[in-house]
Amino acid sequence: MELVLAQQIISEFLSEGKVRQIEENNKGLINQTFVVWIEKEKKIKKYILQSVNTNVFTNHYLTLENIIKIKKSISDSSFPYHFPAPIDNKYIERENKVWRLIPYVENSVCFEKNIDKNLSYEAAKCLGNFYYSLRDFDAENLHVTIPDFHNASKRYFQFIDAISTAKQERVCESVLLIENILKEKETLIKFDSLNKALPKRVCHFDTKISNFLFDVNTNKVKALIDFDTLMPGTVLSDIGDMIRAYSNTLGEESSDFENVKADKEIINLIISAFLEGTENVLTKKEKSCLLFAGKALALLQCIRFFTDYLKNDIYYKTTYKKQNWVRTQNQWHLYCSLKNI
């Protein structure tokens, strides 16, 4: 990204300040992200400049409204973590892209995978506190910006449709895995049934480890980030995705499929920390479904990666051929492991 364009965009958010340096962060799968160094009154401060992927987040301005509502509610609560929302509560359009500027959380580090079991505990406690802080917020006041995001039935039928339209070579190499996944439909049916029965809450919907920023010195969580998927949902989505992602110590990019296994100790840490953070907010029924949520989300993510692979990789960013196929098999082995816990 050229400094001239960056300066034009930054000027829409900050009345003063000169862009001195810009560096792209390629870790995210969806949005385009830059770290920007801005000089103001002889002091240099970092910000996050981000281009929203409007092909994925088609209702991005409704997403912004959700973020603003939650930002206000969070600021009125005792949430003990940073909540770095877009500056000036706005997006702007430049070069046919939608841009936002976000505060940079100093002395923080982002982990791409769970390298320490204590990180699981800290992140889960932060998530639990997020739920506790929003316990009185009516989730129905939020827009559903990605309809059926965790609708297992819809994801299942998208998967079936992708099989029927995929290139023959991709289907042929996948026959056995397709057959195995089709046998697990009952897990998806149960997930949808529980989602209809459980209380609606404010859900983050993307609780992977890289969406928590940790203190560089203490490894305590400093911030929860990435709010494009804030919507009404149930506890299953957030805690399920956390169990799915964190218990897989090799990470979802690993091709060492035989060693992709769910770590029971991490799962127990997640559940205990989450319950500690939520205090008395969750119902008995919600508490009883937490482990199942992890199983369901592993299968659901497997299907999502698989569907994208069969559709020639149109959703998730890939850096090499068949990466979504690797991700698919990785999540399948994780699901099989979780089934045995």
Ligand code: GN1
Given for the second form:
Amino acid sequence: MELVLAQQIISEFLSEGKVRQIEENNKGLINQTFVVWIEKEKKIKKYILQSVNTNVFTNHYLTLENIIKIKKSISDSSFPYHFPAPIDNKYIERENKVWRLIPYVENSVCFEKNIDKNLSYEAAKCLGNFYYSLRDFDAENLHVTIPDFHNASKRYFQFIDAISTAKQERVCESVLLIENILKEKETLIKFDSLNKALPKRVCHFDTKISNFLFDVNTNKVKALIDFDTLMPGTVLSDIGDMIRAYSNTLGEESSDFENVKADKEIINLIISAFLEGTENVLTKKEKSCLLFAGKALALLQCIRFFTDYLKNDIYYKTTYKKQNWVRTQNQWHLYCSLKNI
Ligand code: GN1
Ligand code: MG
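For comparison with the form predicted alone, would you give the structure of this protein in the form predicted together with the named molecule?
Whole complex next, starting from this chain.
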């Protein structure tokens, strides 16, 4: 990104300040993110500059309204972590893109995969706190900005549809996997019916480890980030995605499929840390399906990556040709391992 353009955008958010450096941060599969170094009164401060992917977040102004509402509610509560929301509660449009500036959380580190069991514990505790802090917030007050985001049956039919329109080579190389996935439909049906039966809560919908920032010195969570998918949902989506993402210590990008396994100790740690804050918030029924949620989310994510691969990689960012296929295989192996827990 050109410094000149960055400067123009930044000036819409900060009255003074010269952009000194800008670096793209390649985390995240959807939005484009930059770290910018801004000099003001001889001091340099970092910020996060992001362009929102408006193909995915087609209602981005509604996502912003959700973020503003939750930010207000979180700051009126005793949530003990940073919640770095867009500066001035605004987005601006420049060069056909939608931009926002977000405070940088100093002395924090972002992990792409779960490198230490304790990180799972800390992140799940933070998520529990989030649920506790928003326990009285009526989730129906939030917009549904990505309809059917975790609607498993819809994802299944999108997958079937993608198979029928995909390039032959992409289907032929994966016939066995396709057959095996189709046999797992019951898991998806169960997920949807549980979702209908459970209470609607404020859901983050993307609880992977890189969406928690950790203190560089203590490895305790400092901040929860990435609020584009804040929507009404059920606990299954958040705890399920956490189990999916953290129990697989090799991470979702690994092609070492034979060694992609769910770590049971991590799952137990996640569930117990999450319940520390939510024991009196969740219903008995919610508590009874936390482990199942992990299994369902691994399958859902497997199908989502596979669908994108069959559609020639139009949704998730990729840096090499078969990346979505690798992600698919990875999530499939994880799902098979979770089925045996
Ligand atoms: C996407 O963009 P990012 O990396 O925060 C995706 C999540 C997936 C995740 C898998 C809006 O999140 O649902 O779990 O990739 N976000 C959207 O890494 O589809
Ligand atoms: Mg996200």
